[in-house]
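Consider the single chain below, provided in structure tokens and representing the form predicted alone.
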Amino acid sequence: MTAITSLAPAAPRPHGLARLSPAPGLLAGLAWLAAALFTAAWPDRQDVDRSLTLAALQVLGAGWLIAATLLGNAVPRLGIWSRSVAAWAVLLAVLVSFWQLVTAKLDLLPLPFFASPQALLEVYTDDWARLGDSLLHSVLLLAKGYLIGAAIGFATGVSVGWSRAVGYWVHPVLRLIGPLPATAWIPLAFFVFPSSGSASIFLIALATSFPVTVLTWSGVASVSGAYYDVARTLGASQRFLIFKVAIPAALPHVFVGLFMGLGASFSVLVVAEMLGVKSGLGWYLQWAQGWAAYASMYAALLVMAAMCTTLITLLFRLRDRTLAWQKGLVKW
């Protein structure tokens, strides 16, 4: 019995408790330490003021990567995270160093069109109040237009998908107006609406509503008739069929429309802010371009990218929570 037991294979360690190799995370941390040394030690040929600050931030990033790696076996999530980002962290350290080399260090690219990382960091430290105010106004404007457009598109899509009478009247209008880009309505919107803010909300809502309407309509129309037959057999009312059968079954299509509407709203947001509003990331971009402050323009673009990816991530989290049976099917 003892011999048989000794020959038996050892039980596998649970997934997540297996020891993780620290090499990738440590390599990424060392890459950022090397980048920090390069930033601080190589003299700047351009007149920049944030090299030491940038080097300190690079050291902090390296410390975080190394700490996450060393704690990886005790906290598996940290270890898995450090391994998953290691390759990108190394690449980013190399790219930032090369960016500095051709701008701040050797001054190979002409100013002001090609700003250095130190110049962008200076924008974040010196102009954070104006940039933060622009970000807040953009988020509020986008939220108003997107929520209004999503609500109208959802209600219209459910109505068209459920009722043939509504579809008879609405479908031709959708085919005529829907494919037009929302920006084509800018002259009319700024003439009809009393303020540039309300006109911008209308344009964002218009860009959002069309994909939400079409995908919601498609989802409701594609629900299997067997679902309705079973519900009617159990005595379901018309209201129950709509809210408890049709809409839940159409939610995967609805979320696709919401993602498409969110992407369309981003582009309209920038155009609308450039034309009328007094604050926002689009306005900030136009202001920076007018003053040839290209570092400010690039800094605003990075903030806008972070805002967009954050909103899409939140929408994905909502989708995974609402459609738990499809969690992980589509990843972001």
Contents of the next structure:
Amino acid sequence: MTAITSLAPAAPRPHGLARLSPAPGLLAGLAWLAAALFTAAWPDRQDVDRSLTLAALQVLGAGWLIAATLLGNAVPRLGIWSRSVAAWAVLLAVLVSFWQLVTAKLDLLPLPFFASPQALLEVYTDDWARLGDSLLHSVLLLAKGYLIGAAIGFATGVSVGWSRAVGYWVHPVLRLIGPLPATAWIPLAFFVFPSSGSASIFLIALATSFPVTVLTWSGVASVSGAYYDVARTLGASQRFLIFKVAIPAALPHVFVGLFMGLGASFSVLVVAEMLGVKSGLGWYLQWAQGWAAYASMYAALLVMAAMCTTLITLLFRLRDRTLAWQKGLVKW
Amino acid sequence: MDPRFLNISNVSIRFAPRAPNVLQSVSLDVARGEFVAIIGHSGCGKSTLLNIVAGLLQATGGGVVLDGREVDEPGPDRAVVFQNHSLLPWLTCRENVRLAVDQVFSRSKSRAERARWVDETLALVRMEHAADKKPGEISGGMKQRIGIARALAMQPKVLLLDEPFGALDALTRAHLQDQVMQIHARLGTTVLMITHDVDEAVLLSDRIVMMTNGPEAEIGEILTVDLPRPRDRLALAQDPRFLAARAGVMEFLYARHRNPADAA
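Can I have the other form now, the form predicted in complex with its partner chain, not the form predicted alone?
The complete assembly is shown below, putting the previous chain first.
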């Protein structure tokens, strides 16, 4: 025991991680404190209600940055995090202060087109119920359409890639219909389908399924023949070849298709909500524009951006788990 | 001992209707438990012959009978170890072996028995430590050992090795050759191995089949390697019988049937 303890103090950081300097994290925290002081102390020229709330949030942010930095030695993940976001945090503090300066503080930009940070915050504090409801409806609508479209696209892609007969019949249809933007179907879809909701699901599914089909198909078609040879010498059945060889080998392509399909589904979702569906973030945007509530629009755009990037992040997480065997994956 | 356990008779193959035959009337009988190496220059069609035995290619003429049953499609009674890309990269080493075991023993062994059998075969090639790694994370030599483990796990009637050590460095190759010899001695598996390495052929096999250059390649000569087993590569290096066999193969390959690429 003594031999071990006598060795231990020589290497307090056995993993060899260099001690992170706390300076950047603390500096970022101070920048946020300064921004909070600016928000609270400098008198507003515009008529805004939420300066103190904003300042409080900025103090919270500053506190979090400082705490993460100070805890960084004990919890390496926190230290690495605070170090990596420090520069961006400083920039954000400066940008938000500048934004306030030209809007709330000095009233240099014309209202209502240029909303202040306080006005955006007010949208979140006062209209969160409607925004949240819109977000929920958007996510639900998107999920239904996307999952249906992805499933259909995947099944079609596998069958076209696997079976020559299916390919013969489906390929021409795919070539004719696939490149047509899903939004071109909007007038027809809203007319044919019983409700705008079902029409939107159809449109989102359509937009999703095309890239998923094509990439799944190309994935299945490009599986190395060597894998099939290996599997066949194990006595593999057709079923085995499809489910244990073709599909796993095609998954890298499939994920590219799912990614492209997700992008396409976002745009169809927003257009569908603006044109027919009476809920969701697209509808909220449209509604806010009708009332010239520009702050609400900005607030909704921010929520929408967060939604889209979160969904794409989730897709990438799923891919990283599924395709751990593949090398050189792009990080989202 | 059945001298015609694996019976290749008059096998010819061509890849297009008017093209010349790649293989011309190849006939070979392999006894149960025998280790036969097929050697020849690149492009002579030795891998084609192996693929016909595996059932991956259909002979244009002639046929292959294994243990009384004609070969017409790939099957687990003929396990193949390819030169590379033998493993499915999205599965771990254990899963690669388990895939084969589940395929072959789904009815005859219980789940637990199959799991134990997978571990036993991995132990046979001393790869237990890498069982849960993906093929991308281990070396080429380790991958070939997993490939061999998977082939052996199927308890095939004949083990087909298609230049299994061709892509490995000399030390790893020697190590794996020794392992294959031990396994062959222990299990008595019938082995048909393609190689272009003369020492490897002499060291491992009971008979060496030498192929002439293609097209229309055929068996030029068969040399019986009359060396006692177990064989030790160090002792053999000085053994006149080893040297004679080696000289015989070299003479065939480099004097009588030189590589067409060099002759030109």
